[in-house]
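Coming up is one lone chain in structure tokens, specifically the form predicted alone.
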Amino acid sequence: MVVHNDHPFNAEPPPAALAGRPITPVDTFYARNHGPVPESDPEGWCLVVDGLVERPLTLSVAHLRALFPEQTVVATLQCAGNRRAGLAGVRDIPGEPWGRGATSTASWTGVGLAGVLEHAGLRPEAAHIAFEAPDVSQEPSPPQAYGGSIPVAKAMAGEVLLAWAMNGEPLPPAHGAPLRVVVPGWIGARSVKWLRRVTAQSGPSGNYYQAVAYRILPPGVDPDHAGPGEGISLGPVALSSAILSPADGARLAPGPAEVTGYAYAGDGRAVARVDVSLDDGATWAQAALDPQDDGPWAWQHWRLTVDLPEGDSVIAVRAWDDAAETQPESPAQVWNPKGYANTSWDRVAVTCDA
């Protein structure tokens, strides 16, 4: 793993590690934490369902396996801050220097968080259902337990999961045990883990990283200094792509070379087309979709084999969506003063050597 920071952990595979892998491994799956992980008594721990439902609830997970049927979902969780370092290119950004590997599929399983809050009596006021854990981060002022939120519709779509397993096994301690939100489609910042708390109401969680941290400034805004609501708050996933082999920098003999990598349309959406180019975008060939039966949640792994000429080339990305939507050329294009959304062209130059 690629560690950029210790305390707290944070670290990503390198991009070979994903290549050819619809699931990944649960010990190559990216880690993004924001305080240190919580030590946990799973015989102890419990479940709080509040808000503005008619019937709390106050639920183990031996509870929640007795009441609602099992789910399993196939569901690709990323990093808003994925590929940041391809804006910090463009300017400087504070935060992690997130390379292509802040993105990974699993395989989940539990129990749908609809069932649960129609079991709790989900009021018809309620707006917005959010999260909270018991991971104490020293980044808002004064420190904060993490939590999010998400809109009722997205919670009670029947792919939001309770989860409590990770590819067939119970989830280690890095990943959320004993349970966990998996929100598929959307940022990795609101499927919340070691989760303790969900709450309905009538707006939007006023924790710092739902009201504050995950969030498109404009270019001229000091992160440091902005408030709460202030730009873009990010949900759904933005349509993106990457190349994950060769390596950048990689040297390689000239001629026949496959070029593999991921596309992933978040919330729902379907990866129609990958495009490669060797020229820039001045010319395009269409790569091979792999065959994708994980279901509407996960990535689309692609394949093209390219023919590299002697010399010095960069490699293009670009990927299509079901509503014909692409990406910008440029991580200039989308630069904003906290990183997030990268989802410009990926690019990797490699040498070819007679």
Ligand code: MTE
The other form holds:
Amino acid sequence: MVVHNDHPFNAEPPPAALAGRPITPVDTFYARNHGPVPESDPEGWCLVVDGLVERPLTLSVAHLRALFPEQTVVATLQCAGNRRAGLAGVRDIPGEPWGRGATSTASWTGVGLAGVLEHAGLRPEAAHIAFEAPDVSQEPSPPQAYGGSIPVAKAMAGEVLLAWAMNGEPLPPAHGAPLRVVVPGWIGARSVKWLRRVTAQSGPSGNYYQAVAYRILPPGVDPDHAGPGEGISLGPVALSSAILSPADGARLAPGPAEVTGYAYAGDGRAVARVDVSLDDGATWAQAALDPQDDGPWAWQHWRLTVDLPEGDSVIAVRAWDDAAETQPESPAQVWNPKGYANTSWDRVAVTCDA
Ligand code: MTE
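Any chance you could show the form predicted in complex with the ligand after that form predicted alone?
Up next: the whole complex, starting with the chain shown before.
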């Protein structure tokens, strides 16, 4: 893993570790933490469901298992800061310089959030479902426990899980044991780990990570002085793609070389096409999409054999989704002060020695 920070622990797999693997092994899955991993106490742990519900609930994992049908969803999690390094290359950005690996895919098992909210008697005036966790982050002033929210429509859509297992194993502490939210198709920040409270409410969460962070600020705004509600709140993941192999800076032999990577279209959309260019977008060749049996919430891997000339080449990739959206050409077009949603074409430079 490429460790960006030990305290709190933030690490991503190198691109080669994600290449050709539809499911990411647990020990390779990126870790994004804003505070310390809380002490695990699965026995004493319980989840409170309250707010705009007819019957507030207090549930252990055993209660959840007994009351609701088990559900498994394969879902890609992607941090909004994935590929921030590309934006930081345009102009300085504080925060972890994430490469292409702040995204990974697992099969998640738990119960549907919708069923739990129905059981609690969700009231019609509820518009947002807020999540609270116990890990206290030093980033806000004063320090604050982590939280966030999603609109009721997404919470009730069926794919959102309260998960206790990852790839068929109990969730490890770093990924949210004993229970986490998994919000497929939305930025990883909404998949709150170490979940303690689910609250139905009329407005979005006022938590720092919903109201202040994870927002696209206009380029001129000082991120240290942005107030609650400023900028565009990030929810559904924006279309993106990345090259996983060859590695940036690789030295290869001239001739045929297989280029592989991932593309991800986010909430409710599918990757329709992936293009690769060796001449910075003057011409494009279409990559083959790998067979994908993991359902609508998983990324799409792709591959293409290109003919690399002797000397230096830059390989670029762009994806298209089923609404015919495609990616912008340069990171400068999408630069923003907090360095989120780098949706620009991905590029790797390679050199071929005769
Ligand atoms: N939940 C809590 N309680 N604390 C956090 O710091 N980080 C969020 C989200 N859930 C976070 C959290 C962010 S920003 C991301 S991208 C995902 O968890 C990462 O999940 P992972 O560490 O399992 O990959």
